[in-house]
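A single chain, nothing else alongside it, follows as structure tokens in the form predicted alone.
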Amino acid sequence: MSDTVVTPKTKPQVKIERPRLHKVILLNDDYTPREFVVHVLKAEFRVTEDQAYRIMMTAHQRGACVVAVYTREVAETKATRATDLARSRGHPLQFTTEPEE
């Protein structure tokens, strides 16, 4: 008889984490027409006219407003596309992203 002890191999457990979410934030400026801000919000973020107006007014009154929350890549893409659309039309409208806490 042999004295060899056989221990079963255990598989390492892989922890799957949800991707960290990022907020897309609309920054207020006093130069971009309100109608254009609403247009950009509806076009890029697929919100209704009423939702776009409320987002725009919140940013106007508070200086900034969270538009939506996405994964990092999607948030950065949407913020860039919305800012680029405004720049292409000569407006200083700006969207940024930051990690959600």
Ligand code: TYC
Given for the second form:
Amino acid sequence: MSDTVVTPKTKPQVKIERPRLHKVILLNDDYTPREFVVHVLKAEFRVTEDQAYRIMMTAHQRGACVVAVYTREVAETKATRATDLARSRGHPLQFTTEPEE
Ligand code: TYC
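Mind giving me the form predicted in complex with this ligand, seeing as the form predicted alone was just shown?
Now the complete complex, all chains and molecules, led by this one.
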């Protein structure tokens, strides 16, 4: 038996990649009241009244607006919760997610 301990000169190069972030996207529709969109944004995404109003208006004018980015699990959970809250109040408001490039 040999007691020689060989210490490697270089560390094993294990590449750890950051998890890809996913965008939560607010979609415009013709029926959900503006104030309700602002309410949902504040409740689920913890943005200020001002930020919520701007996000809502951008979606209203352009058709969609990125609300925030999170890891996939968090983005999907928040999009589902926000969409479900709107559905429970009878509004067709929708949030989707997509991975960032
Ligand atoms: N377009 C809606 C209206 O005129 C308001 C609205 C804005 C709805 C943004 C959805 O993501 C949205 N009442």
